[in-house]
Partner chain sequence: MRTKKLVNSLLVILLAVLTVAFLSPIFIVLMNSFKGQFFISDAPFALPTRDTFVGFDNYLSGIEKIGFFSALGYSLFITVFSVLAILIFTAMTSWYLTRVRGRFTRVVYYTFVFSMIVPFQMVMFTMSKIANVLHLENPVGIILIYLGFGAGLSVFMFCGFIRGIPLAIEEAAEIDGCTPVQRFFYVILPILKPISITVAVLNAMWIWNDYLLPLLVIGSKYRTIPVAVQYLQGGYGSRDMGALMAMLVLAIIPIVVFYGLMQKHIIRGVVAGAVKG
Amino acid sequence: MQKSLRKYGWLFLLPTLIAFLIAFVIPFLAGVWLSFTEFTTVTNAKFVGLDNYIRIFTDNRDFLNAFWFTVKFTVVSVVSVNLLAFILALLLTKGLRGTNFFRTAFFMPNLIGGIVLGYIWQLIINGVLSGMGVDLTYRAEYGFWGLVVLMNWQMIGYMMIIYVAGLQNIPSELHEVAAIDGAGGFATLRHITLPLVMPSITICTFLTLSNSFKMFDQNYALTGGAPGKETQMLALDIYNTFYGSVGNEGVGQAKAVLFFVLVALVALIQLRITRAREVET
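Can you show the single chain from that sequence in the form predicted alone?
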(Lines of atoms letter the chains of each structure in order from A and count residues from 1; the text may use other names and numbers.)
(Lines give C-alpha, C1' and ligand atoms only; values in the text may rest on other atoms or scores of the structure.)
Protein backbone atom coordinates (compact mmCIF):
# COMPACT_ATOMS: atom_id res chain seq x y z
CA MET A 1 0.00 0.00 0.00
CA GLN A 2 2.79 2.42 0.95
CA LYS A 3 4.69 1.57 -2.24
CA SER A 4 1.58 2.29 -4.33
CA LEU A 5 1.09 5.65 -2.61
CA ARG A 6 4.71 6.64 -3.25
CA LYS A 7 4.46 5.52 -6.86
CA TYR A 8 1.08 6.99 -7.81
CA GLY A 9 0.47 9.62 -5.11
CA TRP A 10 1.61 12.44 -7.43
CA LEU A 11 -1.34 11.64 -9.72
CA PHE A 12 -3.76 12.73 -6.98
CA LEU A 13 -1.84 15.99 -6.52
CA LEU A 14 -1.65 16.71 -10.25
CA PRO A 15 -5.16 18.28 -10.68
CA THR A 16 -4.58 20.66 -7.76
CA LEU A 17 -1.09 21.51 -9.02
CA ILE A 18 -2.39 22.25 -12.52
CA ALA A 19 -5.19 24.43 -11.13
CA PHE A 20 -2.67 26.30 -8.95
CA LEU A 21 -0.37 26.90 -11.91
CA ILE A 22 -3.20 28.14 -14.15
CA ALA A 23 -5.02 30.23 -11.53
CA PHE A 24 -2.07 31.73 -9.65
CA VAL A 25 1.50 31.09 -10.83
CA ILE A 26 1.04 31.88 -14.54
CA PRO A 27 -1.09 35.05 -13.95
CA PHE A 28 1.34 36.21 -11.27
CA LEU A 29 4.39 35.81 -13.54
CA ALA A 30 2.49 37.49 -16.37
CA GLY A 31 1.65 40.37 -14.02
CA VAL A 32 5.30 40.79 -13.04
CA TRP A 33 6.27 40.90 -16.72
CA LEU A 34 3.54 43.45 -17.52
CA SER A 35 4.82 45.71 -14.72
CA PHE A 36 7.91 46.30 -16.90
CA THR A 37 5.88 47.17 -19.97
CA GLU A 38 3.57 49.82 -21.36
CA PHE A 39 0.31 48.27 -22.48
CA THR A 40 -3.41 48.66 -22.94
CA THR A 41 -3.98 44.95 -23.58
CA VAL A 42 -1.66 42.02 -22.95
CA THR A 43 -1.16 41.60 -26.70
CA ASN A 44 0.43 45.01 -27.30
CA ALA A 45 2.80 45.16 -24.33
CA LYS A 46 5.98 47.16 -24.98
CA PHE A 47 8.98 46.69 -22.68
CA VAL A 48 9.97 49.92 -20.88
CA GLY A 49 12.25 48.59 -18.14
CA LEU A 50 11.94 50.29 -14.76
CA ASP A 51 10.04 53.32 -16.07
CA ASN A 52 6.75 52.25 -14.46
CA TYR A 53 8.40 51.80 -11.06
CA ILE A 54 10.10 55.19 -11.35
CA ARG A 55 6.80 56.84 -12.28
CA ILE A 56 5.19 55.48 -9.09
CA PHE A 57 7.36 57.84 -7.04
CA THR A 58 7.83 60.72 -9.50
CA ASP A 59 4.45 61.30 -11.18
CA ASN A 60 2.70 62.14 -7.91
CA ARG A 61 2.58 61.18 -4.24
CA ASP A 62 -0.62 59.14 -4.44
CA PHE A 63 1.11 55.81 -3.78
CA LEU A 64 3.13 57.10 -0.82
CA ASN A 65 0.10 58.85 0.68
CA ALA A 66 -1.98 55.69 0.28
CA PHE A 67 0.87 53.67 1.81
CA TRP A 68 1.09 55.78 4.97
CA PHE A 69 -2.68 55.93 5.32
CA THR A 70 -2.82 52.13 5.00
CA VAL A 71 -0.04 51.67 7.56
CA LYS A 72 -1.80 53.89 10.11
CA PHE A 73 -5.11 52.16 9.50
CA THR A 74 -3.51 48.71 9.77
CA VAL A 75 -1.76 49.45 13.07
CA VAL A 76 -4.93 50.81 14.69
CA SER A 77 -7.12 48.02 13.28
CA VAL A 78 -4.80 45.14 14.20
CA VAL A 79 -4.46 46.36 17.80
CA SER A 80 -8.14 47.23 18.32
CA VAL A 81 -9.61 44.15 16.61
CA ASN A 82 -7.36 41.67 18.42
CA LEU A 83 -7.64 43.37 21.80
CA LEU A 84 -11.44 43.56 21.73
CA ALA A 85 -11.78 40.07 20.26
CA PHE A 86 -9.54 38.62 22.98
CA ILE A 87 -11.49 40.39 25.74
CA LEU A 88 -14.77 39.05 24.33
CA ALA A 89 -13.27 35.56 24.09
CA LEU A 90 -12.22 35.73 27.75
CA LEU A 91 -15.75 36.73 28.76
CA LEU A 92 -17.37 34.04 26.63
CA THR A 93 -15.24 31.26 28.15
CA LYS A 94 -16.35 32.01 31.70
CA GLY A 95 -19.46 29.86 31.46
CA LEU A 96 -21.87 32.81 31.34
CA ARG A 97 -25.49 32.30 30.29
CA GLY A 98 -26.27 32.96 26.64
CA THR A 99 -22.69 32.31 25.54
CA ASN A 100 -23.67 30.44 22.36
CA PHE A 101 -26.08 33.20 21.33
CA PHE A 102 -23.45 35.92 21.76
CA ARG A 103 -20.83 33.91 19.84
CA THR A 104 -23.24 33.62 16.92
CA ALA A 105 -24.32 37.26 17.11
CA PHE A 106 -20.75 38.58 17.17
CA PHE A 107 -19.74 36.32 14.25
CA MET A 108 -22.64 37.31 11.95
CA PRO A 109 -21.14 40.59 10.59
CA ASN A 110 -18.27 38.60 9.07
CA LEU A 111 -20.77 36.93 6.73
CA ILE A 112 -21.79 40.23 5.12
CA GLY A 113 -19.96 41.34 1.97
CA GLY A 114 -17.53 44.25 2.16
CA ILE A 115 -19.34 46.42 -0.38
CA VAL A 116 -22.63 46.01 1.49
CA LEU A 117 -20.95 46.78 4.81
CA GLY A 118 -19.35 49.88 3.34
CA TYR A 119 -22.63 51.34 2.15
CA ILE A 120 -24.45 50.37 5.36
CA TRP A 121 -21.86 52.10 7.55
CA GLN A 122 -21.76 55.07 5.19
CA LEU A 123 -25.48 55.59 5.82
CA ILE A 124 -25.08 55.11 9.58
CA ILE A 125 -22.06 57.39 10.02
CA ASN A 126 -23.37 60.08 7.67
CA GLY A 127 -26.63 59.99 9.60
CA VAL A 128 -24.74 60.66 12.84
CA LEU A 129 -22.54 63.36 11.29
CA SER A 130 -25.49 65.08 9.63
CA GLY A 131 -26.35 66.61 13.01
CA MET A 132 -23.13 68.61 12.71
CA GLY A 133 -23.82 69.52 9.09
CA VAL A 134 -20.95 67.34 7.72
CA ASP A 135 -20.41 63.87 6.33
CA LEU A 136 -17.59 61.33 5.91
CA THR A 137 -16.02 63.31 3.09
CA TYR A 138 -15.69 66.49 5.17
CA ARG A 139 -12.40 65.53 6.84
CA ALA A 140 -9.98 62.64 6.35
CA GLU A 141 -10.17 61.83 10.07
CA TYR A 142 -13.86 60.99 9.74
CA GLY A 143 -13.15 58.56 6.93
CA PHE A 144 -10.22 57.02 8.82
CA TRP A 145 -12.19 56.29 11.97
CA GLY A 146 -15.18 55.20 9.91
CA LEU A 147 -13.00 52.55 8.28
CA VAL A 148 -11.62 51.49 11.69
CA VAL A 149 -15.14 51.09 13.11
CA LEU A 150 -16.24 49.12 10.05
CA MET A 151 -13.19 46.84 10.24
CA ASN A 152 -13.74 46.19 13.94
CA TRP A 153 -17.45 45.48 13.48
CA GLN A 154 -16.73 43.00 10.69
CA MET A 155 -13.67 41.19 12.05
CA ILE A 156 -14.01 41.06 15.84
CA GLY A 157 -16.47 38.15 15.84
CA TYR A 158 -14.31 36.04 13.54
CA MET A 159 -11.17 36.64 15.59
CA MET A 160 -13.15 36.02 18.78
CA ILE A 161 -14.04 32.48 17.62
CA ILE A 162 -10.35 31.70 17.04
CA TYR A 163 -9.41 33.06 20.46
CA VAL A 164 -12.21 31.07 22.09
CA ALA A 165 -10.81 27.88 20.54
CA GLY A 166 -7.32 28.75 21.78
CA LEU A 167 -8.51 29.51 25.32
CA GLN A 168 -10.49 26.28 25.51
CA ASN A 169 -7.36 24.28 24.61
CA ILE A 170 -5.51 25.51 27.71
CA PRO A 171 -5.51 22.72 30.34
CA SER A 172 -7.67 23.76 33.29
CA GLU A 173 -5.12 22.20 35.65
CA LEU A 174 -2.69 25.02 34.93
CA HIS A 175 -5.14 27.64 36.13
CA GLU A 176 -5.93 25.54 39.21
CA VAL A 177 -2.23 25.24 40.07
CA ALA A 178 -1.77 28.97 39.58
CA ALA A 179 -4.69 29.69 41.91
CA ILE A 180 -3.25 27.36 44.54
CA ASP A 181 0.11 29.13 44.28
CA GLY A 182 -1.65 32.43 44.91
CA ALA A 183 -1.27 33.91 41.42
CA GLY A 184 -3.70 36.74 40.72
CA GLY A 185 -5.77 37.18 37.60
CA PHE A 186 -3.25 39.44 35.85
CA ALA A 187 -0.31 37.14 36.67
CA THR A 188 -2.23 34.12 35.38
CA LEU A 189 -3.15 35.99 32.21
CA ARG A 190 0.43 37.12 31.60
CA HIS A 191 2.33 33.95 32.46
CA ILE A 192 -0.13 31.19 31.52
CA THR A 193 -2.99 32.34 29.29
CA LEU A 194 -1.12 34.60 26.85
CA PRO A 195 1.86 32.27 26.22
CA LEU A 196 -0.43 29.28 25.64
CA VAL A 197 -2.82 31.16 23.38
CA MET A 198 0.01 32.51 21.19
CA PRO A 199 -0.85 30.19 18.24
CA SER A 200 -4.26 31.85 18.12
CA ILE A 201 -2.63 35.29 18.40
CA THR A 202 -0.37 34.37 15.47
CA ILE A 203 -3.33 33.40 13.29
CA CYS A 204 -5.50 36.36 14.27
CA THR A 205 -2.70 38.88 13.84
CA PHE A 206 -1.89 37.47 10.41
CA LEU A 207 -5.53 37.60 9.30
CA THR A 208 -6.19 41.12 10.57
CA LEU A 209 -2.86 42.37 9.22
CA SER A 210 -3.37 40.96 5.73
CA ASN A 211 -7.05 41.95 5.57
CA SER A 212 -6.25 45.51 6.69
CA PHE A 213 -3.51 45.95 4.09
CA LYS A 214 -5.63 44.43 1.32
CA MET A 215 -8.85 46.27 2.13
CA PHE A 216 -10.53 47.51 -1.04
CA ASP A 217 -14.28 47.02 -1.23
CA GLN A 218 -15.04 48.61 2.16
CA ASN A 219 -12.76 51.56 1.35
CA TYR A 220 -14.35 51.95 -2.09
CA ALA A 221 -17.91 51.88 -0.72
CA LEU A 222 -17.41 53.90 2.48
CA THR A 223 -15.30 56.85 1.33
CA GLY A 224 -14.06 56.18 -2.20
CA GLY A 225 -10.83 57.87 -1.08
CA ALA A 226 -12.58 61.20 -0.33
CA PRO A 227 -11.93 63.93 0.56
CA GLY A 228 -9.61 64.22 -2.41
CA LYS A 229 -7.52 61.06 -2.13
CA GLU A 230 -6.72 61.44 1.58
CA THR A 231 -8.53 58.22 2.64
CA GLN A 232 -7.40 56.18 -0.34
CA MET A 233 -5.77 52.91 0.68
CA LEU A 234 -3.21 51.00 -1.37
CA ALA A 235 -5.62 48.62 -3.09
CA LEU A 236 -7.94 51.47 -4.09
CA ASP A 237 -4.98 53.53 -5.34
CA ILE A 238 -3.90 50.61 -7.55
CA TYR A 239 -7.44 50.27 -8.90
CA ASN A 240 -7.73 53.99 -9.66
CA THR A 241 -4.31 54.04 -11.32
CA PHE A 242 -5.00 51.01 -13.50
CA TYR A 243 -8.50 52.00 -14.58
CA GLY A 244 -8.29 55.78 -14.14
CA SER A 245 -6.87 56.67 -17.54
CA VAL A 246 -5.41 55.02 -20.62
CA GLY A 247 -1.62 54.76 -20.47
CA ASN A 248 -1.32 54.09 -16.74
CA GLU A 249 -1.96 50.34 -16.89
CA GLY A 250 1.74 49.53 -16.58
CA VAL A 251 2.12 51.85 -13.58
CA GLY A 252 -0.91 50.26 -11.95
CA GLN A 253 0.57 46.81 -12.53
CA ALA A 254 3.90 47.92 -11.05
CA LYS A 255 2.07 49.21 -8.00
CA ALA A 256 0.34 45.84 -7.69
CA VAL A 257 3.68 44.02 -7.72
CA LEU A 258 5.09 46.35 -5.06
CA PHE A 259 1.90 45.85 -3.07
CA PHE A 260 2.31 42.05 -3.18
CA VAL A 261 5.94 42.24 -2.08
CA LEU A 262 5.08 44.65 0.73
CA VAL A 263 2.22 42.55 2.13
CA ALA A 264 4.29 39.37 1.86
CA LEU A 265 7.25 40.89 3.72
CA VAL A 266 5.10 42.34 6.50
CA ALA A 267 3.22 39.05 6.92
CA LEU A 268 6.42 36.99 7.02
CA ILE A 269 8.00 39.30 9.62
CA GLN A 270 4.85 39.16 11.74
CA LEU A 271 4.69 35.34 11.53
CA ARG A 272 8.35 35.03 12.47
CA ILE A 273 7.97 37.29 15.51
CA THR A 274 4.77 35.73 16.88
CA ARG A 275 5.76 32.11 16.19
CA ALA A 276 8.98 32.64 18.11
CA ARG A 277 6.84 33.34 21.20
CA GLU A 278 4.68 30.25 20.90
CA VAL A 279 5.04 27.52 23.51
CA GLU A 280 3.85 23.93 23.44
CA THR A 281 1.15 22.79 25.86
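Follow the form predicted alone with the form predicted together with its partner chain, if you could.
No partners, no molecules, just the chain.
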Protein backbone atom coordinates (compact mmCIF):
# COMPACT_ATOMS: atom_id res chain seq x y z
CA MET A 1 0.00 0.00 0.00
CA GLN A 2 2.89 2.34 0.81
CA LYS A 3 4.18 1.84 -2.72
CA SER A 4 1.03 2.96 -4.50
CA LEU A 5 0.81 5.96 -2.18
CA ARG A 6 4.45 6.91 -2.65
CA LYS A 7 3.82 7.65 -6.34
CA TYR A 8 1.43 10.40 -5.26
CA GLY A 9 3.80 11.87 -2.70
CA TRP A 10 4.20 15.16 -4.58
CA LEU A 11 0.44 15.68 -4.62
CA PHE A 12 -0.04 15.05 -0.92
CA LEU A 13 3.07 16.79 0.35
CA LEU A 14 3.89 19.58 -2.06
CA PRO A 15 1.26 22.26 -1.30
CA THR A 16 1.86 22.18 2.46
CA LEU A 17 5.63 21.80 2.11
CA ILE A 18 5.98 24.77 -0.24
CA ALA A 19 3.95 26.97 2.10
CA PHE A 20 5.88 25.65 5.10
CA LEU A 21 9.23 26.34 3.41
CA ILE A 22 8.22 29.89 2.49
CA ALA A 23 6.51 30.81 5.75
CA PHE A 24 8.67 28.96 8.24
CA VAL A 25 11.72 26.90 7.24
CA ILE A 26 13.53 29.44 5.06
CA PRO A 27 12.70 32.43 7.30
CA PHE A 28 13.87 30.46 10.33
CA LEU A 29 17.21 29.43 8.81
CA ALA A 30 17.72 32.89 7.29
CA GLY A 31 16.89 34.36 10.69
CA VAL A 32 19.56 32.32 12.44
CA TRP A 33 22.12 33.27 9.77
CA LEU A 34 21.20 36.96 9.79
CA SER A 35 21.63 37.16 13.56
CA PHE A 36 25.38 36.84 12.89
CA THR A 37 25.40 39.60 10.28
CA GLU A 38 24.82 43.28 9.88
CA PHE A 39 22.07 44.16 7.42
CA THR A 40 19.28 46.55 6.57
CA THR A 41 17.71 44.51 3.81
CA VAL A 42 18.25 40.78 3.60
CA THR A 43 20.53 41.07 0.55
CA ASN A 44 23.29 43.28 1.98
CA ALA A 45 24.16 41.11 4.97
CA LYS A 46 27.77 41.26 6.20
CA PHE A 47 29.09 38.62 8.60
CA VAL A 48 29.99 40.10 11.98
CA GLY A 49 30.23 37.04 14.21
CA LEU A 50 28.80 37.46 17.69
CA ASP A 51 28.72 41.28 17.53
CA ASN A 52 24.93 41.47 17.53
CA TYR A 53 24.67 39.22 20.54
CA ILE A 54 27.18 41.33 22.43
CA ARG A 55 25.39 44.53 21.42
CA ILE A 56 22.13 43.21 22.94
CA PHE A 57 23.72 43.65 26.35
CA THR A 58 26.07 46.56 25.71
CA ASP A 59 23.99 49.01 23.59
CA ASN A 60 21.36 49.50 26.26
CA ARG A 61 19.49 47.70 29.01
CA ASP A 62 16.23 47.28 27.06
CA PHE A 63 16.49 43.55 26.54
CA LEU A 64 17.44 42.77 30.12
CA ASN A 65 14.71 45.02 31.48
CA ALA A 66 12.18 43.42 29.16
CA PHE A 67 13.43 40.00 30.23
CA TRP A 68 12.90 40.65 33.95
CA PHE A 69 9.57 42.31 33.35
CA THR A 70 8.48 39.30 31.29
CA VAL A 71 9.67 36.83 33.92
CA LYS A 72 7.86 38.66 36.72
CA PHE A 73 4.72 38.94 34.66
CA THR A 74 4.84 35.28 33.67
CA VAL A 75 5.29 34.02 37.24
CA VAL A 76 2.43 36.12 38.60
CA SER A 77 0.13 35.24 35.68
CA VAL A 78 0.78 31.52 35.74
CA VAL A 79 0.04 31.31 39.46
CA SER A 80 -3.02 33.55 39.47
CA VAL A 81 -4.61 32.24 36.28
CA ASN A 82 -4.26 28.60 37.29
CA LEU A 83 -5.36 29.12 40.87
CA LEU A 84 -8.49 31.04 39.91
CA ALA A 85 -9.30 28.75 37.00
CA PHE A 86 -8.99 25.70 39.23
CA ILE A 87 -11.25 27.12 41.93
CA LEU A 88 -13.78 28.06 39.27
CA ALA A 89 -13.58 24.57 37.78
CA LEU A 90 -14.21 23.01 41.20
CA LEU A 91 -17.30 25.20 41.60
CA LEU A 92 -18.52 24.38 38.12
CA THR A 93 -18.29 20.60 38.46
CA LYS A 94 -20.59 20.44 41.49
CA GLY A 95 -23.67 20.03 39.34
CA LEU A 96 -24.99 23.46 40.33
CA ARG A 97 -27.86 25.01 38.43
CA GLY A 98 -26.74 27.14 35.47
CA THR A 99 -23.35 25.47 35.28
CA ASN A 100 -23.34 25.45 31.49
CA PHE A 101 -24.23 29.10 31.25
CA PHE A 102 -21.47 30.08 33.68
CA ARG A 103 -18.88 28.06 31.78
CA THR A 104 -19.92 29.67 28.52
CA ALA A 105 -19.73 33.16 29.98
CA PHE A 106 -16.33 32.72 31.60
CA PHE A 107 -14.84 31.34 28.41
CA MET A 108 -16.08 34.19 26.23
CA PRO A 109 -13.17 36.71 26.66
CA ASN A 110 -10.73 34.10 25.40
CA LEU A 111 -12.10 34.47 21.89
CA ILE A 112 -11.40 38.20 21.71
CA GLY A 113 -8.12 39.17 20.10
CA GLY A 114 -5.25 40.78 22.03
CA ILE A 115 -5.48 44.21 20.42
CA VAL A 116 -9.18 44.58 21.21
CA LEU A 117 -8.61 43.22 24.73
CA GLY A 118 -5.88 45.78 25.27
CA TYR A 119 -8.16 48.70 24.45
CA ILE A 120 -11.07 47.34 26.49
CA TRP A 121 -8.89 47.19 29.59
CA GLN A 122 -7.20 50.49 28.84
CA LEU A 123 -10.62 52.12 29.13
CA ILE A 124 -11.53 50.29 32.34
CA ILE A 125 -8.20 50.74 34.14
CA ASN A 126 -7.80 54.36 33.11
CA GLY A 127 -11.34 54.94 34.33
CA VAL A 128 -10.46 53.55 37.74
CA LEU A 129 -7.15 55.39 37.93
CA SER A 130 -8.62 58.72 36.81
CA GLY A 131 -10.20 58.91 40.27
CA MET A 132 -6.63 59.33 41.55
CA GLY A 133 -5.82 61.78 38.79
CA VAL A 134 -3.38 59.45 37.02
CA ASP A 135 -3.46 56.92 34.19
CA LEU A 136 -1.95 53.59 33.17
CA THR A 137 1.29 55.07 31.93
CA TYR A 138 1.95 56.99 35.14
CA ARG A 139 3.88 54.19 36.85
CA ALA A 140 5.21 50.86 35.60
CA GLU A 141 3.39 49.02 38.40
CA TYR A 142 0.04 50.13 37.01
CA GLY A 143 0.93 48.70 33.62
CA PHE A 144 2.21 45.51 35.20
CA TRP A 145 -0.94 44.83 37.20
CA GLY A 146 -3.06 45.95 34.28
CA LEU A 147 -1.44 43.28 32.14
CA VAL A 148 -1.90 40.69 34.87
CA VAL A 149 -5.61 41.53 35.17
CA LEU A 150 -6.00 41.40 31.39
CA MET A 151 -4.21 38.08 31.17
CA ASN A 152 -6.40 36.60 33.90
CA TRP A 153 -9.54 37.84 32.19
CA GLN A 154 -8.47 36.27 28.93
CA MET A 155 -7.09 32.96 30.16
CA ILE A 156 -9.15 31.95 33.20
CA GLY A 157 -12.08 30.64 31.15
CA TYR A 158 -9.83 28.66 28.84
CA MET A 159 -7.94 26.99 31.69
CA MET A 160 -11.17 26.42 33.58
CA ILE A 161 -12.54 24.42 30.62
CA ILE A 162 -9.44 22.19 30.66
CA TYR A 163 -9.63 21.71 34.43
CA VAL A 164 -13.34 20.87 34.16
CA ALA A 165 -12.52 18.17 31.60
CA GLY A 166 -9.82 16.80 33.91
CA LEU A 167 -12.08 16.83 36.97
CA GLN A 168 -14.86 15.06 35.11
CA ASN A 169 -12.46 12.24 34.26
CA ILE A 170 -11.99 11.31 37.91
CA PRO A 171 -14.13 8.22 38.64
CA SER A 172 -16.75 9.18 41.23
CA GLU A 173 -16.14 5.91 43.13
CA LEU A 174 -12.82 7.34 44.28
CA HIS A 175 -14.58 10.19 46.02
CA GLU A 176 -17.08 7.77 47.57
CA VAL A 177 -14.33 5.48 48.84
CA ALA A 178 -12.50 8.45 50.29
CA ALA A 179 -15.67 9.60 52.03
CA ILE A 180 -16.19 6.13 53.53
CA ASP A 181 -12.61 6.12 54.75
CA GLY A 182 -13.43 9.34 56.54
CA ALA A 183 -11.49 11.77 54.37
CA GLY A 184 -12.71 15.37 54.65
CA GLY A 185 -13.08 17.79 51.77
CA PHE A 186 -9.56 19.09 52.02
CA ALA A 187 -7.95 15.64 52.33
CA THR A 188 -9.88 14.43 49.30
CA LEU A 189 -8.73 17.45 47.31
CA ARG A 190 -5.12 16.98 48.37
CA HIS A 191 -4.81 13.20 47.99
CA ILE A 192 -7.31 12.31 45.28
CA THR A 193 -8.31 15.27 43.15
CA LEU A 194 -4.95 17.02 42.80
CA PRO A 195 -2.84 13.96 41.85
CA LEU A 196 -5.46 12.87 39.34
CA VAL A 197 -5.78 16.23 37.61
CA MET A 198 -2.00 16.54 37.36
CA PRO A 199 -2.11 16.04 33.58
CA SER A 200 -4.48 19.02 33.30
CA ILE A 201 -2.20 21.04 35.55
CA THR A 202 0.72 20.23 33.26
CA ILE A 203 -1.19 21.36 30.20
CA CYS A 204 -2.53 24.52 31.79
CA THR A 205 0.79 25.56 33.29
CA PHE A 206 2.46 25.00 29.95
CA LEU A 207 -0.18 26.98 28.07
CA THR A 208 -0.26 29.95 30.46
CA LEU A 209 3.52 29.96 30.66
CA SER A 210 4.12 30.09 26.93
CA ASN A 211 1.23 32.48 26.33
CA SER A 212 2.47 34.91 29.00
CA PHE A 213 6.07 34.67 27.95
CA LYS A 214 5.33 35.31 24.28
CA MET A 215 2.68 37.97 24.81
CA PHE A 216 2.73 40.81 22.30
CA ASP A 217 -0.66 42.18 21.17
CA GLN A 218 -2.01 42.87 24.67
CA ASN A 219 1.24 44.54 25.74
CA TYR A 220 1.32 46.62 22.56
CA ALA A 221 -2.26 47.84 22.89
CA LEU A 222 -2.55 48.26 26.67
CA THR A 223 0.64 50.12 27.57
CA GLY A 224 2.79 50.13 24.45
CA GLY A 225 5.69 49.77 26.88
CA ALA A 226 4.98 53.11 28.62
CA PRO A 227 6.10 54.78 30.79
CA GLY A 228 9.31 54.93 28.78
CA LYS A 229 10.05 51.32 28.02
CA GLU A 230 9.39 50.11 31.54
CA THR A 231 6.46 47.83 30.74
CA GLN A 232 7.95 46.47 27.56
CA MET A 233 7.99 42.69 27.32
CA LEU A 234 10.45 40.65 25.26
CA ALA A 235 8.30 40.30 22.13
CA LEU A 236 7.58 44.03 22.08
CA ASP A 237 11.26 44.87 22.64
CA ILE A 238 12.18 42.75 19.62
CA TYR A 239 9.50 44.43 17.52
CA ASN A 240 10.72 47.88 18.53
CA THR A 241 14.34 46.98 17.84
CA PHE A 242 13.36 46.00 14.29
CA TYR A 243 10.77 48.62 13.43
CA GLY A 244 11.17 51.35 16.03
CA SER A 245 14.83 52.14 15.46
CA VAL A 246 17.18 52.38 12.49
CA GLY A 247 20.20 50.20 11.78
CA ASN A 248 19.52 47.63 14.48
CA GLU A 249 18.05 44.84 12.37
CA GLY A 250 20.95 42.51 13.20
CA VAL A 251 20.53 43.13 16.92
CA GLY A 252 16.80 42.60 16.57
CA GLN A 253 17.33 39.28 14.88
CA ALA A 254 19.87 38.21 17.52
CA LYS A 255 17.32 39.11 20.21
CA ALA A 256 14.74 37.03 18.33
CA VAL A 257 17.08 34.02 18.33
CA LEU A 258 17.70 34.40 22.07
CA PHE A 259 13.96 34.74 22.60
CA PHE A 260 13.37 31.53 20.69
CA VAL A 261 16.01 29.69 22.73
CA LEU A 262 14.41 30.94 25.96
CA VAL A 263 10.93 29.87 24.88
CA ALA A 264 12.19 26.44 23.85
CA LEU A 265 14.12 25.99 27.12
CA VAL A 266 11.21 27.04 29.29
CA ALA A 267 8.93 24.65 27.42
CA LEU A 268 11.31 21.70 27.78
CA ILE A 269 12.13 22.23 31.45
CA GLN A 270 8.53 22.79 32.38
CA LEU A 271 7.33 19.68 30.57
CA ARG A 272 10.00 17.54 32.19
CA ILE A 273 9.23 18.73 35.71
CA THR A 274 5.48 18.29 35.57
CA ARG A 275 5.55 15.07 33.56
CA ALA A 276 7.56 13.44 36.33
CA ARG A 277 4.84 14.25 38.86
CA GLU A 278 1.93 12.92 36.87
CA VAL A 279 0.08 9.89 38.17
CA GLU A 280 -0.14 6.97 35.80
CA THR A 281 -3.78 6.16 35.18
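This is a predicted model, so every value here is computed, not measured. Positions refer to the first chain, counted from 1. C-alpha atoms forming the largest set that superposes within 1.5 Å between two forms make up the rigid core.
- With the core held fixed, the Cα of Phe24 is displaced between the two forms by 2 Å or more.
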